[in-house]
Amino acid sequence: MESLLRNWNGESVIIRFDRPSGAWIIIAIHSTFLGPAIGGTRMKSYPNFKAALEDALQLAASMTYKFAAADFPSGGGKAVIALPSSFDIHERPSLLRHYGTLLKQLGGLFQAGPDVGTSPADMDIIAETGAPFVFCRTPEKGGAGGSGKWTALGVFHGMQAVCKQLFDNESLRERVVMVQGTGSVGHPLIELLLKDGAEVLFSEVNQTAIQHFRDKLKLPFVPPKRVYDTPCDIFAPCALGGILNKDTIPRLKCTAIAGAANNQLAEPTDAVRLMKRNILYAPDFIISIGGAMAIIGIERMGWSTDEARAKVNSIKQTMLRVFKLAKDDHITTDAAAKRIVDSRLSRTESK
């Protein structure tokens, strides 16, 4: 773990042990160059503390890339609440309030929203002790609600850029799209795709969701083990990260990848593997910023929903810029996107 922290290029890590619940609270602040660090709160069990810390560090860096790529005035951070295997669900409200107290003590250095394992209702509880440094509270508590529909909208616009790049037409009509994960982002993304005339396949592990999309909406269901072997135009990972790796990439039968999952590449060289296979990759830290950008804009900057929609639409132009840079300089789209990010962060540092 010492080498993990030493080799990380972020600013600071705050670690607290919540003794009543047995949970570890990790807040990784990667960058405050563009503004206060903002990121989601991931709550789940991990194999060990090192895995939780590594997840927090990687996700925090991803948030920096997202905001910098969008030229948005926020820094990147992430919170991970690592639950013990014996976690008592009755301890959850108290644990969330203790986490809120920590946010309050940090005085805005890190500002939190929901992520995997947390919801707007949880943000309401966290805000009891952590306000005003909490985003995505429920509308009943004065917040803008969940960010999933906004993230999905950004991914949809990113897919339009993919279609423009590949087919010279941004319409998704009759394009076959495989959506992996039908949760808070995958579900509204599927609705947008169907509205635009796409042919949607889906993969999911939750039986209730499978029944909804397969039996009610009559969408083709792809078992998780067959996801990477199923032909499609666009593969949209909308679950957990690390799914694009040396084992899965050779199996892919898609033309492009554009999804909301964070840290989709298991390692940087996976971008090269995709390029060698002529699979166009839409970097996840470019395409998935819509939710954070819209919610922060609405709750902190006074944007109307129309203004938020217009800002999220800009993801399309950013993605096209990434594709052009990658093509012109013969580099991966991941490298092109990071070049844009580095340029904006360096510009900010030098001021």
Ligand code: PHE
The other form holds:
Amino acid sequence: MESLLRNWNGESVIIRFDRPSGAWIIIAIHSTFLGPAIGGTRMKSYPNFKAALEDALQLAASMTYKFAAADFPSGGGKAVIALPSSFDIHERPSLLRHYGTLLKQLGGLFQAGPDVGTSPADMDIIAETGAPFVFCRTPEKGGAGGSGKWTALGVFHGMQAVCKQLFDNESLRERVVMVQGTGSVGHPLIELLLKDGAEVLFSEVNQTAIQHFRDKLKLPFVPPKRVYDTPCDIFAPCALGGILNKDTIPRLKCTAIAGAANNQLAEPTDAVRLMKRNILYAPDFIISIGGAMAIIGIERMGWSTDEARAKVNSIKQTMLRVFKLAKDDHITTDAAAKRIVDSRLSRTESK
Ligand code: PHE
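Right, and the form predicted in complex with the ligand of this protein, after the form predicted alone?
Everything in the complex follows now, all chains and molecules, and the chain you saw is the first one.
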């Protein structure tokens, strides 16, 4: 645990135990360099406390990269609420309020939105405690609602950049896209893809969602164990991270990877593995900023939805820049994207 923290290049970690539920609340502040640390609230159970802490640290860093790459004036952080395996669902509202109280005490040092396992309705409960800067409340409570559709729009523009790069035509028409996870981002992404004429395959573990997409929309269903062996043009990971690794990469039968999941690479060398296999990888921290960017813009900076759309569209240009840099310098797209991030962070430093 100590080496985990020592090797992390972030600023601070706040940890609180919620005794009634047995959940751990972990808030990792990675960087406040470009602005206050902003990030989502991930709520799930982990095999142990260390795994939860590690996830929080990595996800917080990824938020710093996202904002820096998009030239957005926010720092990066993340909250992980690690539920015990025996979690009593009735404890959920009081756990959320406990988290809200902690955010309030922090006075804006960390500003929270939703993430895997939390929703706009949860943000309403958190904000009721008087916690400053809680993003994505429901429209009834004065918020802009969920960020998933905005993230999906950004992923879609990232995919257009992929198609431009590979086929010199940004249309998704007749491209075969496999979407892994049909949740708050995967679902609206599928709709955008179908509208543009793509052929969509999907993979999912939730039975209700499987029924919706397979039986109602008649989309081909890929069972989870076959995801990494199924041929497609673009593979879009929109579930959890760590899925691109030494075991899955050799099996992949796609031309490109472009999806919303955070921290898709299990380790940095996986970017090299993908490059060697000639698979074009759209770095997750470039392509998945749409949600946070649009919501912060609308709720905090007074953007109209049209302005938000235009900003989210800029992901396409950033992605093309990443691809060009990677090609020109013979480096991975991940390394190219990190170079842009580093230059933003150091450029501001020297101001
Ligand atoms: N879950 C979002 C992400 O990972 C975080 C976020 C959404 C933060 C909306 C603020 C507002 O990018």
